[in-house]
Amino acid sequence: MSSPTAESVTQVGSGDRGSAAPVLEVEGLRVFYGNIEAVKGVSIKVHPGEIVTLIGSNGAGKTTTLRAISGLNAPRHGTITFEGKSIGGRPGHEIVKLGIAQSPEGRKIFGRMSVQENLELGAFQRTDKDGIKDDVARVFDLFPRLKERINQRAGTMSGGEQQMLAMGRALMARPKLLMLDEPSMGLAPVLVDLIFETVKEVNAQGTTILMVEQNALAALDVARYAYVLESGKIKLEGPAAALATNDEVRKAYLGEG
């Protein structure tokens, strides 16, 4: 199959990130549900110790980015790198194993299982007991209403706690880069800014973070790096601060204008 004509991306802001290296490179991603593709040639960078955000409307492509790179749905055309490896199609538990762990839309956790049973299967892989143990103290210094509920079932919990259950899961694995789907989705205010506290303090903490977010305000504000996505390609890309305040940003996915 040919390759799509290339798209023009609007470069917003200096796009100068540093001499690293990308600890995460995709190029030219295709992905598709049967007929339907759903990416159309979306390229992207992660550099180490950044947070960058994916941001756009329902259905532009975000969260199937996102399963691409965790290998969930295997793309059609194009590459994915990780610390210098291909790891395009690749099954799910080696690209965990590799350093990339996500924290999936929906949360997902395993409502009868307690909060400890959860995070002990987000370190499935390891078998490192003192560091698995270190982790949940960890998880639970980051959100202490996790230790307060370690024994109750996870489906009883309230949706933010759920939130960072799913969170902590994901740290459960140790990962390098840290994928966040819709970490604020359904989440009264006050627990919004708690979860993008929290993900400012992951990633202080040395965790790269790459977050698909429709709270575009919010994920500007924490994120040093952001691509728009539109119908399933990159329409804008450039310093986080640099889109808060352009004024096709700001129309289209912060409501102004």
Given for the second form:
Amino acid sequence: MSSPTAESVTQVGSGDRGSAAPVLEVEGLRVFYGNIEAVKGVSIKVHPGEIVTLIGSNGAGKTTTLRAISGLNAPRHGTITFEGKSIGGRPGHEIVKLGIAQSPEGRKIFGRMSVQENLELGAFQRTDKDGIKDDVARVFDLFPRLKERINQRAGTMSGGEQQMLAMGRALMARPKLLMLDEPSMGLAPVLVDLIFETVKEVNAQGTTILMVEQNALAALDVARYAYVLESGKIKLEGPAAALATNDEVRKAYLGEG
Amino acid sequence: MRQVTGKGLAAVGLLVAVAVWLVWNFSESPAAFLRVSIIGLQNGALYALIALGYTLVYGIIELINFAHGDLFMLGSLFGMFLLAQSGQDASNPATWLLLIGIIAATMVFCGTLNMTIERVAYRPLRNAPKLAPLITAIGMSFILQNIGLIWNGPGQVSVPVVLPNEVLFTIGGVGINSIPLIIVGVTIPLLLLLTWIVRSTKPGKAMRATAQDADGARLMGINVNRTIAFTFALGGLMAGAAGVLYAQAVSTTRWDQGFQLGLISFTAAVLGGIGNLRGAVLGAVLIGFIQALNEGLPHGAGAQWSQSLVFSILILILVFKPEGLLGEQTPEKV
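Starting from the form predicted alone, produce the coordinates for the form predicted in complex with the partner chain.
Once more the chain from above appears, this time first in line as the rest of the complex follows.
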């Protein structure tokens, strides 16, 4: 079986991302649903402290890439390396333990449980009760709206509140790498701004972030480095600022042309 | 104001008819009413222990575990086998202490067996179409029945009753026997324990999270396979307790007792709202009462109509409330 070559990737701007080793390295990842290949040889790197974004249209394979990293879909080919350890194909709960949390597509909050219980489940692997309490308080600082709803059933909240909860819940694992799948999906513009502000704030507090977005403009605005995914392959990559001014990107994803 | 529908009127009419029937029977023979109520409560408690195994498993992997009734049957055989091995019978008044040990051992036996069944028969089919594990469960039911058949023979086998069997007190001329009270007295703490485990412990929270969204649970760091195994273990524990208590209540065991009781208990779980613990208990007690009232009251239809009655009521309730009495339409779908 021939694996797709890396030559099809166009580097836009400088590929130099400093001397630190990447915290996450995905190499030649291929993921199938039955016989359908959803991800066809994706290679991405996330360096410590970065916000990296994966943009592309619907069905490009963004979510599947994140699912493979989180251990929800097993890769058929390729490697996933986190902090030097190979994690491809390991079960999801082990990957959370290693320090990768995800706020998934569709949020997947536990609708019949309270906001408080959802947040506590985010810290399922942790045993430091005081630390968990501190982190619940930290999430409430980031999203005061959640504090008002602490005992409300999560399923009865609005989409925006559920998105806040999904992000807050992922943070409760105290991840080294936080993955966000479409954090702005279906939200009112004012909430979209709030979510991206929070992404920046969480990153400034020291969490590395890998974010999937359809809202390319907003994503490129907060990210340092970006990959453009098309039909399961990386098409372009480069510093977010360079991609944001790239003609091809502007035409295809920023609605210009 | 809510609109009055034909369906609503029919429901009210039915409830009124049932109430009239109950009052009629009660006024004619309060003693019979009391006597059958106690039987209903006892059977309801036993059905509840079994129904929980159905509802827990359905709640977490949406599988109707048809083998569950037969697991309960093997619990009966195992418990009564232990009792026979001990060589004790009712002549020794302390034997009921031994029975507590036997209940515990049988609970462990059924819990382990149920986990093993999940591991070898259901887990390999986790990503298969829903029909595959369902058929496997039916096959597993036959396998367990055949184990019971080989172990216990084709006929009804009587077992010694070692629970204290005496009239404790008399109400209105009706002697209240100790066995139903003991059975209810053992069942209630078990139900409370189970509720506490599911509601307040970490494995219980993992169960509820997995039941709502398995991928979501994985992303929380929950070991979903282990959580499912734990769920089968809990269901097995309850079935084991029910097995021993049932054998003591009816003083016999039989290789196919699990089929009928399993079906009744599953019905109880659906009646209450499958996946809902309190619903399973409520459904079980209701069915226990319906059967007992029908069989024991002066104007009941008699034992030969009990099953038809139970299932007619199930159909009626599902027509009026498809999600079961305490079931809920999930509100979290956005």
